[in-house]
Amino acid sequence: MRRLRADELPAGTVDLAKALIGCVLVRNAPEGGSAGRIVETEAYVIGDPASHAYRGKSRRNASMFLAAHRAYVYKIYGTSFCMNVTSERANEGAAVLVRALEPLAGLDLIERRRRTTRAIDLCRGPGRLCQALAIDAALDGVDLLRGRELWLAAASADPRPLGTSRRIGITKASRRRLRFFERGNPFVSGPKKMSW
């Protein structure tokens, strides 16, 4: 897989956030390599009151106010990791939520991790994912463009047409139409009627 440079990617929350539908993945742990194809994606973008960063800057989201294509790993119910591409120019303060992947590399790792081998269940919503590829608060902070243990790569495909939706599981700004992801790709995550 090759790796993404950042000219490839587009300046801006909302075109990152697009643009990353279809792009890999990758996850080189101490026990193996996994990857997924990124098949869904919500902005959270400068001024959104659904956004960690509306308050300000804090120790809990210190990376989201890092340049463009780092890594926002947080922990959300005391359970599960999720994890954000950073999308502004340093201390602006705006992600992009990676909501699902479509398993690529590492299945055998990917599914002991998630203890499953229904391969609609290992990769789809961010907690899930963040499991399969051990994605963790260690990795907070880390250049998705130059880092060893995670990083982006470079669509392993053509993306299918891409679909767009009000981002799942908020109250605040739930009708902004920020969720993208790859239309009809079992992979995504939510209500069906959300995948089309």
Given for the second form:
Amino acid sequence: MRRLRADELPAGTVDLAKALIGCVLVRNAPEGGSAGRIVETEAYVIGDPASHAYRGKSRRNASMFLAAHRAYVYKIYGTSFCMNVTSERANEGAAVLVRALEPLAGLDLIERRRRTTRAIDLCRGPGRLCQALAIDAALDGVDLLRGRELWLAAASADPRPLGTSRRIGITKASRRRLRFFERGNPFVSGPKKMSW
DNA sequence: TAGGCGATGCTCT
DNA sequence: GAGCATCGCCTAG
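Coords for the form predicted in complex with the DNA, given the form predicted on its own:
Now the full complex is given, and it begins with the chain already shown.
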């Protein structure tokens, strides 16, 4: 598993959201390592009414304003965490939400954390993948290219064709097609009906 | 198998 | 006090 370098990733939130499909998210926890291949992302661009950064910096979204390739982790609905990759220069406020992974390594650990062995349910959905890789607020702001506990590795295989759709679970600007996923991959979340 | 809905707690207004 | 980038259980078909 080889670390991604900054010069391998495109500038701009939408292009980064596409480029991250197929890359691998690696988690090094005290209890062991685990990893998954990114199969679904959503872009939250500058000036996007659906973005947490839209109303400016606050305590919760502060790390969304870090320079590109940092983790922005926050708690949603009191129960689940969501993980984003920042995508612009410092103080711009944009990120790519990682919505689903295909489990690759540390399956035992992932199954124990998720309390299920049903492969399809292990990392499908932003809250689930955070639980699967033990990603929580302690990892908010870490550098995903240089970090030791959580980092990004280069694509493990050539990705299949990319699909796009509206984003899931939001009310504002919901018509914009800023969700990207690997077509035909069973580990993708959301509606099965796909469009591109 | 798909869709409805309650739990849950934090953040911002 | 409202709303939220969700999850998992339950029910109906």
